[in-house]
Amino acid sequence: MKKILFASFESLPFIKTGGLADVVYALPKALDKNKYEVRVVLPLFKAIKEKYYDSLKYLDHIYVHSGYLNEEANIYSCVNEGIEYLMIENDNFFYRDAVYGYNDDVLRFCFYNVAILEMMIKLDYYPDVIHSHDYHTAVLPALCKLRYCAIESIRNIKHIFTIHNLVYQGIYDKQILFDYLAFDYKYYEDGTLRFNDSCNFMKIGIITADLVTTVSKTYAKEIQTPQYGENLDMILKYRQNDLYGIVNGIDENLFNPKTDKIYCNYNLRNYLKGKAENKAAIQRELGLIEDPDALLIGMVSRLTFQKGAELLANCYSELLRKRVQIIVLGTGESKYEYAFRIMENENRGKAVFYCGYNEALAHSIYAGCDMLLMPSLFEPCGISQLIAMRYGTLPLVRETGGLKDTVEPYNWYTKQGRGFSFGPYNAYDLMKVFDIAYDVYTQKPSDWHALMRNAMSYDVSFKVSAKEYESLYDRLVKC
């Protein structure tokens, strides 16, 4: 049985502060336990401590001695839905209300990647692959093979690096390499670990792991472009034979209209009914009029230039001057919770905006809107068109990465599809597929019914995408 390590800083259902967690929550239970042993390392952050403290059992104390870093560490385990959990405890680093956010957030990594590897060779644990998610584990591949290389159950061990977001790179003063990581400055010279004179992990993550994956096949091939690449297009581009893209899914238990506290349950064979009391219900709890036959288009999403949030900022009031009402929940960038405020006040009963998150609320509006609009400028892979498709609210989306490889557009002419979707990243071009979309549902409501029919039966889970992974882990480790 082979044996996989999930490195990540957040994970479901312990901590989360976006789509990470989903990821790395839902692929290790979809991965095939006859075959692999699963387990997950998280930092215990004080959330954890605060919730799960008491099932948490004790394994072992450890000392991170590294450069500068002298510090010790518990280690703790769990299990959770048939997956080990490993939590390393440091309340100097981790005992505090955010996750991320702190003017110490590169020594708060740095100690937690080296605190993996002191804790693997304390419990005499050593995985035959370690998959690290994003720019808070991507030294873990330069630091198994670079620095403790002369270990030889640490120096055989193959990497996965995924890259979930490739804007969030961790960019740091090139001391952090020799002061807390201490490499050789020899890796420096020749380039392996220097980019631009700097510290970058995600690009150690790329160039040290044998494999590298992303999020989508899509965005796999758009980041190897200027436009897309985020300077990292020639790095990603010289591993193009090692970079893969794989579509995330859900966790379909998580998400699911059948068995879900929302408003009332349904499947596919009741879904007209359920939708529109769900509608109904959320109307009525957001102050929103009762009207069953306005289109209600929902928006779950930080409130970003990435997420496309300047696009409905920039046409709301030609939405609403249709039978539309728009529900916006998220946070961000302050210009846009300050439009969509105006959008409230200046369209009461019409639109809500709901500053913050929350996970209740989500759920509700995934099952009661008729639409998720998602107009994102770049997506990776996206978890929320996801959802929305199982619950049978369609999803009006930009075609770039995994938006482009899960949402198929509707056809007006063969009738298939699970949404809408445009190219340009314009608010011109989004309100050209709204119209259509406002057509489809106001005059021809069986084609709009089949596509809900569409969304909801399109395969969302990992079960396809594990498949993926696995046959990564068994072309690095044969039987």
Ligand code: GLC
Second form
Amino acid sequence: MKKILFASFESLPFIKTGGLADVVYALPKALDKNKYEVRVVLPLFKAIKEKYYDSLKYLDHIYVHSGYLNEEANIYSCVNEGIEYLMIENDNFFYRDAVYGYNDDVLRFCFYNVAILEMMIKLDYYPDVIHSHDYHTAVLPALCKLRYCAIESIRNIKHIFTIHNLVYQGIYDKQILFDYLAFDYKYYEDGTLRFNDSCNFMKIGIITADLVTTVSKTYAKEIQTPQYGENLDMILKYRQNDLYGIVNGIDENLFNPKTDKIYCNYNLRNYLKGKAENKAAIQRELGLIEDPDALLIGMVSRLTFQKGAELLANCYSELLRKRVQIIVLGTGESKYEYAFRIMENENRGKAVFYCGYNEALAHSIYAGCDMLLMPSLFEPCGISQLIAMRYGTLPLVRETGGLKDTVEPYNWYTKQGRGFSFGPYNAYDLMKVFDIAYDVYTQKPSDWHALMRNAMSYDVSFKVSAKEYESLYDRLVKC
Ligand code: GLC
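Moving on from the form predicted alone, kindly provide the form predicted in complex with the ligand as a structure.
To see the whole picture, the full complex is given below, headed by that same chain.
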């Protein structure tokens, strides 16, 4: 049995701010239970404590001394759907309302990474592989290999580092490396820990992990170019032989039109009726005109520059000139929120903006819309398009990262495909492909229905990708 420890700052069902939490929840469950014993470590945040305290089991107490950091922590454990979660309790750092966004975030990350190692020592638990996710846990391989290397069981651990989004790197003053992570200066001098004249957690993870993965094949290629590389393209190129793109899946039980708590459940046999009823329900719920023939577009997204919100802001007037309705659900940068508020005000009954996040409403949107818009500037993998396809909602995406790998575009001649896509990042190209989609929707319903069926039968589970991760674990740990 190989022991794998997932180290992340968030995971469903406990805490989520982004797609990272979906993956860290779904992937461990998809790995072969007869071959891998997977545990997940998380900070014990306020929200988790308030909801799950009674189901947590106290395991032990640790001291975390690391440079100027002098903290204590309790370790708890809790089993959810067959996976053991280890949680690190330190109220100074984690008993707060939000997950990120504090002035001392870097100290919270440093504390967390060192605490994970102290926890392993205290529990005498040494995984074969530490699989760390995103920059928050990216210094774990370096801590194991450079600072705790005198302990054989730690030195022998292998490391996989997964990049979920290269934009967020954790760039800080170099002093962090010595003052709070207590690294030897020589590893800064030799370049291992150095990035320009500062410290960059993401770069440290990329350089020191045994293997690096990211969440789609196309993104793995894109990030080796200056356009998508966020100044780390050369570093990623340097590690190209150890860099793998493995596309994400979603949890099939969490997102299942057959069993979901939506207005009307459906499957491949009654999808047309199901879609129509859910569409009428969401139109009623959000105050849209109850028009079964309007093409209903949904966008469920963080409203950041990454997600292409500005393209929709630029072309919604043109879209709404047709028999089209639009629902936007999400929060983010105020300029986009402002634009979508105006969209709603000027188009009552045809366009709605729900500013906030609401999981139940998101499910109703996936179930009720005809099309999901995801015109991202870049997209490591993307989760919404996978969910949408499962609900027979055709994604209209930009051809980048995981969107390109998962949304096969409609082919006029063969009727193949499960959505629509465009290349150059601008509203004109978006509109051009939308016009094609609109024609199919209004003039060729049988083609549209074929696409819905293709989308619903596409395997969006983690089954295939879990096998790819397993083969990487097996490459690192022979036995
Ligand atoms: C990040 C990426 C998204 C990806 C998710 C999970 O949120 O932006 O594309 O699907 O991580 O890997």
